[in-house]
Structures are given as C-alpha cells and as structure tokens.
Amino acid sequence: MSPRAPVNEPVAGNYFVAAYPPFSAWDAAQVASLHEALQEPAPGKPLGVYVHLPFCQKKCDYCYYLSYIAQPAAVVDQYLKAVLRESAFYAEHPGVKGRPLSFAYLGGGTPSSLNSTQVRRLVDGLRQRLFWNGIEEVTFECAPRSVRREFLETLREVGVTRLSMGVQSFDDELLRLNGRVHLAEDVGRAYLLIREADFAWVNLDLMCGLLGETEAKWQASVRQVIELEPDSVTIYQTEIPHNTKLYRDLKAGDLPAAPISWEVKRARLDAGFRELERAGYTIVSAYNAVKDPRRHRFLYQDYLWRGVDMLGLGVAAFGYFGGVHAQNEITLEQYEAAVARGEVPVKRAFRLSAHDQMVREFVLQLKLGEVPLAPFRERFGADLATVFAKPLQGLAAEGWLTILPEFVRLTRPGLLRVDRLLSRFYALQFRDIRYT
C-alpha cells in the first residue's frame, strides 16, 4: 500500500520542529523553574552550550532567526562581553559548576562575520568560565563570502572541530532570488580554503525547494556538492515562516515565482538522498547524510534530542536544562540590560513533566528515522508501543512507519515528511496551537 499524503498542507508557517511543547506554550511565569533546575547538581550528565551570534551582512529572504545587519565592531564587542558575563552567571550555579562541556555550537546569524580577535576573545572567555577541557565537539557556522584564510586558522587554534557552511544552492539565479549574498564562485573559493585548513569535519548545507528552483537546478546542486566530497551534507526543505521577507512578499502578492509544493520538495529531497547514497553517504536523519556514521555523530543534535542539558547563551538563544525549556530576551537592548543588572536574561520558559519529557525525546529522535524502545522503558518506565498505540497504529496503517518489537522505524516516505507527523504524539493541549 502506498502512503497516503495529506491534502491542503499550509504554504506558510513553521515546518521544522525544534522543540516540544511548541514555543508558544512557554511563558514568563515559568522562568523560576529554570532557576530551580540550575540549583540541582547533575554529575556525570553531559552538558553542552549554544552561543547565538546574531550578526549578518544581509538577512536572507527565508531566514527567521534573530539577526542584526552590518553592525559596527563596537556593537559586536559589547555583545560578546554580555555573552561572557551571562556564561559566568551560569557557571556559579550548582547544576553547572564543575561540569565538563561535551559540545559547543556557535551559530547565528553569521558567526564568520566576526573577526579573529573577537572569536579568540569569545572562546577564551568561555574556557575561563565553563569547564571546556576535553570537549568532544565544537561546531562553528560560516557563510561562503566571509570565509578567509587567517580566520580559518583562528578557528583551528581555538578548537573548532566541525565547520558548517551554508551553501543552499550552486545556482546564482536562485541565490540572488532568495536573498543570499554569496554566489557559486564564493563557495568554490571558500571550500578550497576550508579543506586546506584541514578541519576534522566539514558539513555543507543545501536547501531544496528554494523559490524558482527547477528539477534540473536541484539535481545540479546535488551533483556539485557530491563532487566536493564534504564529510556530511545537511538538506533542509524551504519553509515560509511568518516572520520572514518571503512571507511578507507572499501576502503582498510580490513573489517573483510560485512557492514549490511540499510533495515536490519531498520528491527532490528523496532524489537528493538517493544520489548521496549512491556516492557512499549514509542517511542518518531526515536532514543529514554522512560519509562515516561512526566518526561523524553530531553530538549537538544527538545529545540534545536525548534530553541532555544545554545552556543557551546570547540574545533570543534557546536552552534546555533539567527538563526546562528556556529562551533569552529577544532584543539586544533587553538582553544586554538584563545582563547588566546581573540577571540570567531569560524571557520565557517551560517545565516539562516526566510525560512531556518522554514525548519530547521520542518525537525528536523519530527524526533520526528509528527509535529504540528499550531506553524509554529504562528512563521513563513506559512501553511506547502502548503509550502511543493509537498514533503509532494510525501512522503504520498510512504507510509512514513500521512498529517492530524493539524499534519504531520510519519508512522513507515517513522520514521525508517526519516534521508533519510529530504532532500526532502531542498532548491534546499542544496540538493545533501556534508554533512560536
């Protein structure tokens, strides 16, 4: 039986599920829960940190992350001081003090818009405040046009192990149409420098379903990324979130091309995955293909989806600690003012019950394509095949997954649309509510 595709999928809105419950369920009244969680020591439990660096040369039309365009060095320097002061607040809490970091992720924005001095100051400052020795993975995001040799040398010196570059497409027309500042030639120049710098892991991002994309253009981008032989490739399906230029143009009727349907995007993602598999890559999630799954585990994703603690540093940054979701203040002014007052600058939070934590970890791990059931029995004392019997059986009947004695495994069509399936497992009060 062929899987049954849903009809009338929304053109606009968030598609990618990053958290459960949805962000709109978090509120200021629960911020105290984070402070309580920070008082509880957690020896032996992995800890990570995400640092948001919200500075860009230009905001892409599809981007919904908080960013500030073309800021002077003084603004960036002041922000980095605030981030380091925030990290010092956390370092003194019993739940953080003395715990070694397992991973760090520096994202944006465009982190590579910083200069070498700023990167050294940031990482050295984090090392002084948090237990950085022995860290397993340090990811740094970069954009093609801002890659330069001396900057890459700095990243190597400060311990970056995983460099991720946003390529999105190798077609100049598509790049221009979707508001990217780089062109294909910038990718080639940057990638050559990155390989000369000899990072342990280089990831390249692509986006399928960009405005104006054709089947031929998509196939060409997949072929070109394979020719570069990165250690991993991440492919995202293009969304039109409400807080983007793409959405504003859609509502105004000003899009230069019609949005591509979800079924076409999924077909192209599937074709891209198959080409990567033929080239020797392994598909390890709904978004990621890696050359060597044993070497390239992506701890940031793997740990976070399994309930590990992560501090979120910087304006609008998200964290998860002791079963509590938290998001920082969402403007530079509010964030820096809170830090200057000596406060942990959290705007909203949500304490998850044991059941919520189980749902969160299951739906996020389902994005890996296969979820073993034994760890949930051990951690939560629950048989997921019983707890989620109705949605699992429904999705199995529709052809999106199979239920095995010790695993739940998505079919390939299910993996391609997993973010649309996850709400079947949500508690009733969190279904059909605004995502953000």
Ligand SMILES: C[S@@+](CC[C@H](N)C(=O)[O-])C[C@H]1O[C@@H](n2cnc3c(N)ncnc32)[C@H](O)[C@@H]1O
Second form
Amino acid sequence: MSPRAPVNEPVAGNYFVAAYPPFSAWDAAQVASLHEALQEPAPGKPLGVYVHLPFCQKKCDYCYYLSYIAQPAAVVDQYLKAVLRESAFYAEHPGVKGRPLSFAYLGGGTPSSLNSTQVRRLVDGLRQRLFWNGIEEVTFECAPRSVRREFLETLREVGVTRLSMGVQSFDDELLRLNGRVHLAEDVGRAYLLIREADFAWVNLDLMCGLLGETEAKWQASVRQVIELEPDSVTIYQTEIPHNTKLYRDLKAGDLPAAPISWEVKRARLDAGFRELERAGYTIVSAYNAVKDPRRHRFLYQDYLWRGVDMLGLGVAAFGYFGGVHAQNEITLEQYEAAVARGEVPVKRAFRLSAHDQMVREFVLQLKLGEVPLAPFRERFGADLATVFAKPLQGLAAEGWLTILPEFVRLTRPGLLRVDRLLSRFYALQFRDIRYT
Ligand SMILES: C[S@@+](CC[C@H](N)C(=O)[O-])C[C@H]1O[C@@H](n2cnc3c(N)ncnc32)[C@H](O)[C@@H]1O
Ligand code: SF4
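Okay, that was the form predicted alone. Show me the form predicted together with the named molecule next.
And the full complex, kicking off with our chain again.
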C-alpha cells in the first residue's frame, strides 16, 4: 500500500487517489506547519503509524512504489536504524507523547524481504519509542517468494494481525510478462504457510488489466483466489505510471501486448466483484471484497480516510498529522542524511483548511461506496448535500451516484470509476493540477 503517489498515467482513467489536495500542491514552505501541529497535545485522539520498507528482490514492470532492489542486509540494517531514530524524534513532541497507537502499517516495497532479526529489531524499537501496547491492528505486506515459516512465526510473535500478500495473478505467463519474480505455485506454498501461522486476517492482492490479460485468464485468477478463501481480496486496476518499465516500453513501442483499456479493466473488476459476491464476499470499497465485514474492519483505511493522525516513517513515506499532509525525503541518501542531522526528514507538506479537510474526508470516503452525511454536520457544521449540490446532482444525473436524505451512495458503475469522479469535488485551484 502507501506511499501511493503514482505519477499520472498517460491516459487519465481511474488512477488511485490517495490524498487531497493532490501531491503537486504540497511544498517545502509548509513543512513548518507540521512542526507546529506536532507541538499541540492531542490526548485521547487515535494515532497510527505507517512504516515504509523500500526493499524488493526485483522491480515489477508496472510498479511505481519506491523500492531498492536486492540490497545487502547491512543497507537494510542502517535504514532501520534511521527509521527508529525518526520515530524517536516524533515521540518527543507534545502532539505524540503518551498517545497510544491504534494501528500500524508496515508496507513497501516488500517488507517480507527483511529477515526475522530485522523485523524484531524494528518492532521492538518502535515499541520502546512509541506507545504500542494495546494496538488494535498491525498490517504487514509480503510477496509470495519471500514467505517462509520461521519468518511468519516472528510476525505472529511481534503482533502482526493482518497479513497482506501480493498475488496479482495466478497465471504464470502473465506473471512473467509483467516482471514478477514469483509463479502461481509460490502463492500456493506461501498461502499454506500463512494459514498455518493463523493470522487474524489474511488479505490477497490481485491486479486486473495486467499486460496480456484475457477475460479467461482474469476469470481463472478470480476463481483461484476464491478457492483459497482469504479473509479479504483487494483488486487494483493496473495503472501505467510514468516511472515504470511498462510506461517506458509503451512509449518505445516495445510492448509485447496492447495495454488494456479502462473500460475493459472496469468491466473485469465488475465481473470479479460479482464472482466474489456469489462466493459470499461483501464489496466494502472500490478495491476490497471482505468475507466477514463485521470481523474485518480495516482500521488503517477507515481511520486515515476519516481524518485520524498517522505518522509516516521511512523514505518517501506519507503522514497526516493535525490536518497537515507530509511526505518524507524521497531518496535513501537524502532521508538518512536528514535523520543523521537530527531533523524530522519531511520534504514537503500541506496544511489543510477546515474546508480542505472536509473535502479530503468526503472524497476519500466516497471510495467506500457510501458516505453518511451526519458525521460531516457534526465535525464541520456543514450540510454536504448543499455544499456539494452541483457536483452531486451532476454525478447523479450521469448515473454514478444516488443522493439519499442522509447518505450519498455510489452506483456500481460509479464505484468502479470512483477515483476518476473525485476531482468534481475539488476546490477550483486544485482541480486541473498535476496529481504528483
Ligand atoms: C507494495 S505492493 C504489495 C507487496 C509486495 N511488494 C508485492 O508486490 O507482492 C502493493 C500492491 O500495489 C499494487 N500495485 C503496484 N503497482 C501497481 C500499478 N501500477 N497499478 C495498480 N496496482 C499496483 C499491487 O497489487 C501490489 O500488491
Ligand atoms: S514486489 Fe511489490 S513493491 Fe516490489 S516492485 Fe513488485 S509490486 Fe512493487
């Protein structure tokens, strides 16, 4: 998952919106706002932490996440030291001191490319510096080839509750064509080990619209993921961001197959969702199908999309604190150098006005498919049906949503393209600017 700051893909379609205002509006001049926010005590408010672990065995052709490939253990060790030092800076601030963590998200890159000793050192170090006891949700991302039994036991011991594995497809030809290192048999092997380790929540990621995908291959992948019975399935529509091999090959006219159109990707996602619903899953957002929504509520997403504070630790990590967006330095060298100087290593930030916060929470929550209006009245004193009357009526007339007395509810076609619709709610100055 995050830090999700995809570069706009060549043809605007449905690229994942992770923040409002768009990243291109954030700047170095506003970093001071984060420092101010950190000085404000906020007792009783939930707090989370995201840790970016930017290491992978190989770069996948479509991937836009910041990651460093095949790094020796010493590089990872040095990085983890910097992350812990960074967490200690935050822990000293009145805004963080004594606040218990509600959730943690260890994302990448491929966090499972760490070894057990490194994971223990990281989590024990975070426990010593931040108030970790009583944490409700700890997510850890992994890739199939790097899953091994002893490592999973370590994850259980350090308190991981939600394990998320990137499967993408069960078709070996597609996996190879898109530059994955794993094959379908690796997924089967890893999944058995994961189930034996008995995590409270196992999520599997699929991507629809991978290069070379056919309808039959997509259907087969959906069937196979259902056979594994994970607690949830996340499906991303494949984006082609500028900083990927896929994009470079596309521009050079070197692709072995034509990229799949957004219309087809949406249709395949729709078919996938229907199949998952037939198998008993509930669609809880534009990306997620969950087996038992009462047991599996994704705190990281729910909290973040409702304005809860989250510290972002690590290179390029995103945080949101006291109404201020922040992103860390975006290369390992700059990040580690800033931490070594004793600085909070934030590169750019944006302080949101109360109106910006309201727009942010509304557009992010629209990705859940249904937004209740009462909490916005309570929090912002605003009636969104009035504030957003024009875009809401426009989107309703186009068939993407329904306006109910107390809710805004997306139709299924609206949900499948939700990221594309969100800019209608943006303040004018943010509407036509670059995303990153
Ligand atoms: C950090 S990775 C997950 C863990 C691990 N690195 C892996 O790939 O198995 C997060 C997820 O983002 C999704 N993703 C990456 N690049 C994408 C793209 N260009 N378009 C859509 N989804 C993408 C993939 O589904 C991937 O599983
Ligand atoms: S393994 Fe995951 S994070 Fe690493 S390059 Fe592939 S998709 Fe990106």
